[in-house]
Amino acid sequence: MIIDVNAWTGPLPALVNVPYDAASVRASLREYGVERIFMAPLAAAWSANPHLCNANVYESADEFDDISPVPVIDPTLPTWPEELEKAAGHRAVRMIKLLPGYGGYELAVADDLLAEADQAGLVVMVQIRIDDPRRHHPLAMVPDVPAGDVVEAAMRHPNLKLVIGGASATALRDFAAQVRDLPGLYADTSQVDGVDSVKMLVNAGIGGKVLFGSHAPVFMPAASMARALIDLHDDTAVGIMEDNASGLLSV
């Protein structure tokens, strides 16, 4: 079973002529053998209240058994405790997502939320980037969240399961030792681009902490598959595509 920990549904300004509704994203991933899809609402990145966008993924999970909703929660909004409680009480939610870059807050602001997520047994993904900054409109630039901020959060919350989502290969190589040594810290492959990039992470000793993420529909599923599979031994590839996420997310 291939598990995708970082898929999306909804609009993004950079998406042109790409179907982004949940059914279309699901179909594009199923074509490549993905059997469990962790899906977040892409519109949350541009919404003043991202909590309102979570209904989209909850509804998608009600329609499709293989979709697990990943609600986006903003710790700067006064309704975050209620939104977290809703996520924790939903039958299909295993993970929530934070978007500090688009929400305009420092990750340290989320410490109370992270502590509550830990108590609720939820995995937290912090999205480093959604789109390559080189493709941003010059009046809407969103810098990457520093991967080191996520590492520091993992150190402050040692029992929390925390995923660095959408980090570049360079960022993950810089923090490979911390990903390897901090028990609750993981990373996904969704923006680990470049020749042998995933293989280099495996060689750095973090193959058991790397999760497959497609970043569909922003990226094509075929490219994400190739990125995670090329030049890897079968057992390593199975770990990245299934076993690591299965253990983390209790799938």
The other form holds:
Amino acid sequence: MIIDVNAWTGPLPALVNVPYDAASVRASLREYGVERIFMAPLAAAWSANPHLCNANVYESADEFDDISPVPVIDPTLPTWPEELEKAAGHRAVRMIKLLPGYGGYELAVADDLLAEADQAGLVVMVQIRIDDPRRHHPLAMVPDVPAGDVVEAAMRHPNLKLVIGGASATALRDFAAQVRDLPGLYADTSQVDGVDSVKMLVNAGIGGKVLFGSHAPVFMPAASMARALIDLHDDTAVGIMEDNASGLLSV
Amino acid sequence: MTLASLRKKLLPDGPALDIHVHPLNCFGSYRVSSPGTDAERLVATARRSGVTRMCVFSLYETTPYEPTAEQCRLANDYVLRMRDAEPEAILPFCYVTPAFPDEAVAEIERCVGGQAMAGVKLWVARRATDPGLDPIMEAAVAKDVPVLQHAWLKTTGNLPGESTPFDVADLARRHPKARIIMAHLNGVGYRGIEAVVDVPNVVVDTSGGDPESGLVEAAVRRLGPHRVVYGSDAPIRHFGVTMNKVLGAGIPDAAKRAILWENALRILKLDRREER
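Form predicted in complex with the partner chain, following the form predicted on its own:
Below is the whole assembly, all chains and molecules, this chain first.
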């Protein structure tokens, strides 16, 4: 069973003529064998209140058994404890997502939220980037979140399960030692690119901490699958595409 | 779906020619000891993704934005040695700089005329609007080879000598007999496609940037499948990721075949070249 830890649904201004409703995203991933989809609301990136966008993924989970909602929670909104409580109480939520770049906050601001998520047994994904800043709209530029900020958060919250979402191959190679040594720190493949890039992460000793993420519908499912599968033997590929996520997210 | 069937789905069902590849000694994390090792490793990696042939150009090992003529010459010697190691797979392109037009023309004569290189590569030393490109384009036309021109449209700002797609359109209009490959579909984006819609001697390669959904379809819709050609920009990008931008696109199989193979043969005039 292939598990995608980083899919989305909903609109993003940069997406042109690409179906982004949950059913379409699900169908596009199932075409490549994905059987469990962790799905976050893309509209949350540009919303003044990302919590309002979470209804979309909760409804999607009601409609499809293979979709697990990944609500986006903003620690600068005073209602984050309620939103976190709602997530923790939902039957299908295993992970929440933070978008510090789009929310305009430093990750350190989220320490209370991270502590509460840890207490609630939720995994937290911090999205480093959604799309390449070089291709942003000139009036809507959002810098990447430094991967080092997530590493530091993992050090402050050693029991928390924390996923670096959307980091580049270079960033993950730079922090490979920390990903390997900090037991709760993981990373996804969604924006890892370059020749043999996932294989190099495996060779760097973090194959057990890397999770398959498609970044669909922003990125093409076929391409995301290729980066995770082509250079690896079956057992290693199964680890990245299923076993690591299965263990982390109790699938 | 088994892993084996998924692997098969991610590979082309015929040959594929990647028109945009760099040596491992220019980019990426592998350290290679020689052009031969570089070629063997690059080709082995490409074959895992179904790439059977590739156009390779070096930007010199330190990739300076303003290379000297000597650095271009050494870069070209490197890819010639790569071709010696993998002659069935590697089609070398000749890297020149418009900063030194006379030397560039001489280098094209040496590499294309003398060594049968398959094309000319221009990077970021000068924008495509610069008159220093004109003698280079004339030499390429005389030698009947295409020119691959780097292009990007960066919100964060292009380099001073970095061409936009609008610059490439200007170049193509100045040289209507030239066959121009505009690099980086995912770097020039939707505006870049529009920039070259009415310039028929420009094709766009599929390299550059991330595998964004919808862009290959948009290029095919606006330019036609005959004006889109597969390029990876490996080793910066993964051969298989870029291959699956094409294979995973919502376009007819015939268009995929054209992009992965037939268009490159036509642009490179490969059948005719190999009869020589």
